[in-house]
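Just one chain follows, in the form predicted on its own, and it is written as structure tokens.
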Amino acid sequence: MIFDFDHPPDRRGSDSVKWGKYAGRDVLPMWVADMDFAAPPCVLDALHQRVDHGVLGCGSPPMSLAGAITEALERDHGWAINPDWLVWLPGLVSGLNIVCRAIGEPGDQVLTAVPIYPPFLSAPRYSQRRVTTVDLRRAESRWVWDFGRLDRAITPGSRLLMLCNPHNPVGRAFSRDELTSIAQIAERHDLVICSDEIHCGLVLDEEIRHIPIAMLGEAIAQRTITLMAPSKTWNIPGLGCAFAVVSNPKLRRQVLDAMHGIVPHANVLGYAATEAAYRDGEGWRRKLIEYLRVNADRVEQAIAGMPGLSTCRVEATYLAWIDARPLALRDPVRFFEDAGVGLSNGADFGSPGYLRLNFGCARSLLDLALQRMHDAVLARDVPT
């Protein structure tokens, strides 16, 4: 089938959080991690069939859904899981908060690396845990972990290490060696790993394959809670369906216990869409990756021509992490909003002076946004 990513639906005036933020203003929304593309036809067909049934009562995940996910994980990542390991969630952010509640006790330490998706920083605090961050390090054209700094940050009260792979916002798909180093640190200090792998279907680099950290071996699998969802890859975040893969029965029980009484079930439309995406959405996903790969190249080339801005090549996700610190702007987000481009604030990710740009949009919109940024940067004096 031919999928038209150049002409997505017009989201202005709709219920879109992304577009509603700048309603009535000439500001292109390139901020929240929500693509502009319509969901795959197979997903829309499944939703129509489910709605046509007419009854939208309480539902449970069908066995066919678990089968679609286990088949997809083995097909895409070579990861063989047992359907009994699946824990259904109403969203990945809920999963992050549940895991923080499930592991350790109030006052215990949760570790993660910044910059990082903002709920990694808020979830521990909401659970009365202490969050400790270490800085990712920029090494030439990519961001990497500082394993020595991570090791030194661990205390006797450390219980949980929160990993994001592929990484939001720096766009890394971590290598086997990097993941092995993280696993060794977790084993040495008896840490549980919560691995957010929601962007695993969005690896853009043709030389890289996503590696779930739980695949490294049985020992690391027994201390890992992997969070996944179809929401980013197939652009259905509004349907509220995610899942955890937890092979360790004790950890799985802790997660389920932490959910009791406060976490709603995923909804029946989310189940239907998730099954269709994992079972029949591969053709659409491959075409999406081709489109995003070109968009990523355009962003990289354009930013290279803007004095005072820099970025690294995006290996995965549809998000570019931009260093705007050399511009010495009081408010980088406001500066680019005034130029007609709405970006995410790096301070929310633990890294002030940076910006995140979402290039999951029509190429014409992306080119216009990049041109506006280029013009704004060249219209001001850059400190030397």
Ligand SMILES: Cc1ncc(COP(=O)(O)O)c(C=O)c1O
The other form holds:
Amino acid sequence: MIFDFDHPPDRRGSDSVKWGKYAGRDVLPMWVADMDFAAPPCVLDALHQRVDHGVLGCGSPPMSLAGAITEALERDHGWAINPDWLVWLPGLVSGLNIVCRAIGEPGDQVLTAVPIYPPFLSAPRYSQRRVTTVDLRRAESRWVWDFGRLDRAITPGSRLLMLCNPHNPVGRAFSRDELTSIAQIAERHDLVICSDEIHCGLVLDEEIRHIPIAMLGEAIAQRTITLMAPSKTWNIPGLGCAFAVVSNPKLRRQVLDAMHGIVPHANVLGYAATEAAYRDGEGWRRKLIEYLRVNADRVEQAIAGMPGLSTCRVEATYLAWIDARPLALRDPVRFFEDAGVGLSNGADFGSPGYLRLNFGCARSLLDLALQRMHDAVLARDVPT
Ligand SMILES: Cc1ncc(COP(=O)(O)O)c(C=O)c1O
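Please show me the structure of the same protein in the form predicted in complex with the ligand, now that we have looked at it in the form predicted on its own.
Below is the entire complex, every chain and molecule, led by the chain shown above.
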């Protein structure tokens, strides 16, 4: 089947957060992690069918949904899970916040590495925990954890380590060795791991496979809460459906207890779409990956030709993390908005001077954005 990623629907004037931000301005929206593509036909068919039933009352996850997910995790990652380990969530950010409330006590320390998707920094604070960050290190063409620093940052009050794998924004899909080092540190210091794997279906590098950290062994599985969702891979974040995989019954109870009374169920359309995506969305996903690979190459090449900007190869996600510090701009986001390109601000991820570019869009739009960035960088008055 042919999927037309070159001609996505026009989102101007729709309910799109991404496009609404710059409504009425000639600024191409390359910011929030939301692709411009329509959902896969199998997902749209499932939604039509569900709507045609007509009744949209209170729903619970269909029996077949857990089966679709367990089969997909086994098929895609070789991860055999028990359907009883699943906890349904209305979104993954809710999951990050729930886990912060579920583990430890107010005042305890939560660790993560920056740059990082902003809710990793806000969720501990919203739960009266202290967040401690260690910097990821740029090692030539990729970002890596600094395990020594992580080890030294841990205190007796440390309870939770929040991992993002594949990583937003640096685009890494961490290797077995890297994950093993993280797991060893968690075991040595008795930390629970919250592993956000929402981007696991978006590994672009043909040499790399996503490894759920909970797959490393039984001991690590027992201390891990894995968060997943179909929303990034199949571009359905507007449907609000995610899940946690928690094999340890005590941890699972803690997660469920932290949800009581404040976390709504996922919605019935989200369930229908999620099942269709995991069961039948693989063909679309493969085509998407082919398309995104070419987009990633274009971004890499274009940025290499822009003096003062640099980026690393994106192994996974549709997000490029760009170092703009050498340009010494007072407001890098504003600079590129003035040039007609809307990017995410690195400061929100804990790294001022950086920018994040979303290339999950039609290639013609991406090329135009890259051209505008190129022209703006070259035309810039260099401070003397
Ligand atoms: C790492 C990561 N986690 C979670 C989310 C959002 O998840 P949700 O929309 O299910 O709350 C995103 C969205 O960009 C993300 O990149």
